[in-house]
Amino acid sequence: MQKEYRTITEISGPLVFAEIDDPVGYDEIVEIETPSGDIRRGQILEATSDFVAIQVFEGTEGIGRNSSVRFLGNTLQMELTENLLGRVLSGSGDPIDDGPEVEEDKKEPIVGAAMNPYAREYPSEFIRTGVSAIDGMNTLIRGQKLPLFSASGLPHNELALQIARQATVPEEDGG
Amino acid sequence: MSKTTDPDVQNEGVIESVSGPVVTATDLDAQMNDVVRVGDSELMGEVIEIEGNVTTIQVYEETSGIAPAEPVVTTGAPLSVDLGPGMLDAIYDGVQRPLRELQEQMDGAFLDRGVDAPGIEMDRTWEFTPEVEPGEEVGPTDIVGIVPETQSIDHKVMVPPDSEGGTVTDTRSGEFTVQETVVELDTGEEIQMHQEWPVRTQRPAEEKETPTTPLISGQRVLDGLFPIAKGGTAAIPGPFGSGKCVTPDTPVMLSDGELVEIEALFERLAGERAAEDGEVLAEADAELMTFDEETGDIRPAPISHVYRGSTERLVRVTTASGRELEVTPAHKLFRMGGDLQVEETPAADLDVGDSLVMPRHVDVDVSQTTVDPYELLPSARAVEDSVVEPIQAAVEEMSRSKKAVAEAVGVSYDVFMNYTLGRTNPPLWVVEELCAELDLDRPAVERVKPGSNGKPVTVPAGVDERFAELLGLVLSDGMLTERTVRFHNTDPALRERFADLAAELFGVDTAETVHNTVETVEIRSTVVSSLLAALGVPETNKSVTGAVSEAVLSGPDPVVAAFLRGYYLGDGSFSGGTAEITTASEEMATGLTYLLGRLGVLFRIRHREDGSHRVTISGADELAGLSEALADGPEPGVGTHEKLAAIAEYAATTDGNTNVDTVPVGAETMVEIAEAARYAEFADEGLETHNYTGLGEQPSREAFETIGDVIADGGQAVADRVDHVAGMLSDVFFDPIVDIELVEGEQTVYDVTVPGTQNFVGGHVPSVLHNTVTQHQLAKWADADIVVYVGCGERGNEMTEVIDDFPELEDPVTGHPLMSRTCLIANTSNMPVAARESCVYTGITIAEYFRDMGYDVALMADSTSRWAEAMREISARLEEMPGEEGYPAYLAARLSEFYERAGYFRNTNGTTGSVSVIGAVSPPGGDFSEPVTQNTLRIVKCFWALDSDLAERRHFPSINWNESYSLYRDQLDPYFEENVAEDFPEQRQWAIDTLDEEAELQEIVQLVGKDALPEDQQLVLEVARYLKEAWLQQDAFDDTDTYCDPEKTYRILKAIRTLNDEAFDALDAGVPIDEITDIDAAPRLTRIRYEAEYNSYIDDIEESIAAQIQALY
């Protein structure tokens, strides 16, 4: 049973403070409905027994003290399905490509659990990106993390897309 | 620490607020630093602040979803570690949860929340032997018994430090779990093997003493220049470790002649471990070919380990004969020095023009490969009565129902009856199944036919010479289809040869046709076609994917020769004194070169831009060898085909030799050789020594052997060397390097360990490759009894490397696995921050516990920077006042508190033990002025500055001698004076001064060049060079050099000092510097480190240096 509060006490930049009487979990997802009917989502940054601090994802414009706050009771979860391939999503995981709603196979929290270092395997599979400057001199290995350091005016997203488009793991293809 | 069921709510509070890892609770009656269970999922946390009714808790696990009003329960005890047998050989996270057990409990690779397991196994039993008798008085931390915990370490069971002690009333011996009582005291106290200790409290000790014993690391640069004391503290900037091997597709030759890619060999030998990712070192049992430096032979040798790891750069070495080796820069290759000594040289140090030792002749002892028709031709039909009849008879006589047998064999009853009544011929697989079913021996099959119709074909018993030649012909100029084997060639003699071989081998007729305008002879037989396919002749794309059949590679020499003959006849050509085979298949080229190596024929290989590979043989000697090997005529050395005859004829009529087979002899050595014998003697043998001494030519193999004969009775030392090299020549030759390239990029690399010779025959063309094994030197070095390794905020992949690596390493002192005296604590960068803050405390508490037993413990914390960042994060959540760069104001206090727990202690129980702390700092951006580095440097007394420049120059260990320092030198000097040498400190100071002076001089040299310096300064540079090369550099991958005891460290230094003193005396006496530095004995200094019996070797060098320099004036 969801409670709806109209208890916003303070709005400051992206932060909204609201009084509550039932406890809410840390990191949980909040929906704020503005008087105009807009729904904004946010996340709990600090949870105490009588108020919460909410970080609003989509901006606080239009939220007032008479806006209503709903606590969804779970942390940010992502709806996962193979059908996500080919879709365009917003930062909060909603489709923005005018396509149908995503029917999830399962939901997973976006904060993953830490991996047991004992269970890890050492990365060794070469990722062929087809970009010779990367393959030849700065090889990518599956399971590694490599940031692209960019500066203003440089087409880093083009390069990132090119890598994403072309990357293959020859070891896997070979059987 | 179970959830309380006690209705007493005193120790249960309620969450008030949650903010990341910081949670506040109200109504909780807990003390500072008590461990609490937070929320319904019982996350582990620790009380860090109490203000009125509000308690602040840092939670060691992810807090998402934890809500106010959930319960908080205190365990009433501070964060403690479980101490007792079972801690060694364990891997823990930051709060001593055993990762191995967690993986089993959670049944997955991820760490769930709220799961806990005791740090030591509570139900495992240990063998306890009491050390005290009833009636004895014991006090806190007194040792009451011994448990053999691992192969290397005896665990000493102690009275807990907070006990009051008393008189022993009862002791037990035998097998107990850690929770069972083993000793009872008159105070009623029961002592178990298990005890707990709060991590943030230092375990008590009687007194901290000045450390006066060095922690001998076996590394000259550390022991000699920057020693750390047992109980001392040291800091190293940056990470440790690097690798060195060959690439995955490098072929390796096994002792049965089989050629395997090292990757496949690894997978075959490593078994299950091959499936593991990351660095793997697996024990292995196999034999391969190795080059024995002592005898100069290529011989079979067993291997002990196979290894896989990764590297960031490779060196590609190309030699005159076309061999290409891709190895890691540290990988050693055998270089033939101009002084006729074989030297193992890291690939990175090789130069164009150096000669590498390469196998000339690989002699393997193998027998012919047999052909098993059942395996290779399962669907061919049996035709011989000797095969069919016994089966029919057996079926008649058997007691079982025929239907059941038919079903068991897997054919329908009708078909089965047709077979057994002799109406149709059964396929071989049916025969085989039936024999297995009826418990008969498989009858030998000599003839088969393709189907129920079709002509019978003979199946050869093995891959003999004729078969190999046919394979050679087919692979060179033939092709397979499903029903035919074709051989396209315009030479009628060759087609006839093919037809004859087909008739002899298979008893089949051949037909002449024309395919695509090329005259062709073809065998129309499905059986022959599928037999060849089964032996590895590809049906399509033969030119690119073809390879020498396994059956030939592992066949005896005549088979090898016959295959080469067939292949050469089909595809080879001879013109202008060069025999040549070109193929587009790299595998085929590799195979052919190995075959040539088996026959002892030297070749060159070129890889062309169009992707083809050209193998050539030239020079009279080699062509004669080739012709002799390939000859198939009735008389030895005569080939029946004109293509073979052409080679023989050319070889017989020319004496032109190539410069492939030469021996690299430096001009100086040649002068020595010339002096060793009279000039005339050489002239008598037709040798013009001046060609080699003055004109820079190099003697051919033949000439070199003559030299050996001539000087055999001359100068003995040179003669010995010449003789040794001449002895090698039957197995190896010397191949000059024409190109060296550096290839960057991360790659997986492999290696095998060959005990003894440390090398193997492999590469895309047979070569001798050196091998090595990665080691975590730091942990291996120290002469500490126990090693505690804390991986704090390290990247997961790096931690995996440590976790994979350590259990494989061998303790150089005991030979047991290094893990048996090691405890690993891992908190990777994505594990909860609060647990990172605690992991160094967990580590040092475990270290102190072993210290109390009287052990010397080395604790490595990698890296303390990540630890400081964890403190910063928690501090920010607590809204504390930030200090420098956001670190909490108490950063310096915490750091020193931690390092202060190191020390050399007289323990309460009377033993002495030490905890040495070696902390790695990894400042962001290499900025040593940031607070963590600065505060660390203020505390530690020893700093080993790793230098990436040195690493790139392949100077290992790459510890910069100008930037490093150790403040322990003075207090350790008495130890060195007493145990090593009176003048150790003095010699060390001399080395430091010389290196300092060299650094200054180098600046001048940069400006004006070395020659502009006065002679005495040039000499300083020369001496400093020996200090660096012969003393500071150390080879972690050489069995002898990896560990250098302090005596040897001193003696090498002293030998260099001898050179220095003698050289300066000579310089004062007016001897030119060139003559002094040119003495023979000096370069031998760099060999000392490889000598296990160094004393006599050094004596000899010191004498020679003195004698040779004094002879100059």
The other form holds:
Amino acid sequence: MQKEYRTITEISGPLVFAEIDDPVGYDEIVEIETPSGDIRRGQILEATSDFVAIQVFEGTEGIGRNSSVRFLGNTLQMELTENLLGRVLSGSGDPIDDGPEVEEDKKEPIVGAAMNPYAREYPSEFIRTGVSAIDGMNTLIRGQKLPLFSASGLPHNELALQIARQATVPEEDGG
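The structure above corresponds to the form predicted together with the partner chain; please provide the structure of the form predicted alone.
We keep it simple here and write out only the one chain, dropping partners and molecules.
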């Protein structure tokens, strides 16, 4: 059952704060209906027993204290089907490429379970990049992200390409 409130207490940038009297879930999706009938979607960023902080996805213009907030009872979900392959989607996951209507096979939450970092295999394979400053001062291990910090106009893309071309794992190439 969807809960609906008209208890907005504050609007600050993309955030809307509302009082509640029933518990709602973190990351739960909400719909905010403005007095003019526009529907804005958002997500709960913080919830206590008395209030919620909602991040509005489409902006808060037109939302006022007399707007209604509906809690939908689920997290953000994506419609999945093979018909989405090759399509162009908006940030909300809606097709924007003038292609045919998408008929979903199923809906799945976009937020997955958190990975337990302690359960993952400890990284230990050294990567030889072929760039002595990196190999000597900032050694890389397989599975690690390569931190390339650069200022505008410097050749960081060329350096990344060079590393991708010549990097080796000594245990694999016999060295």
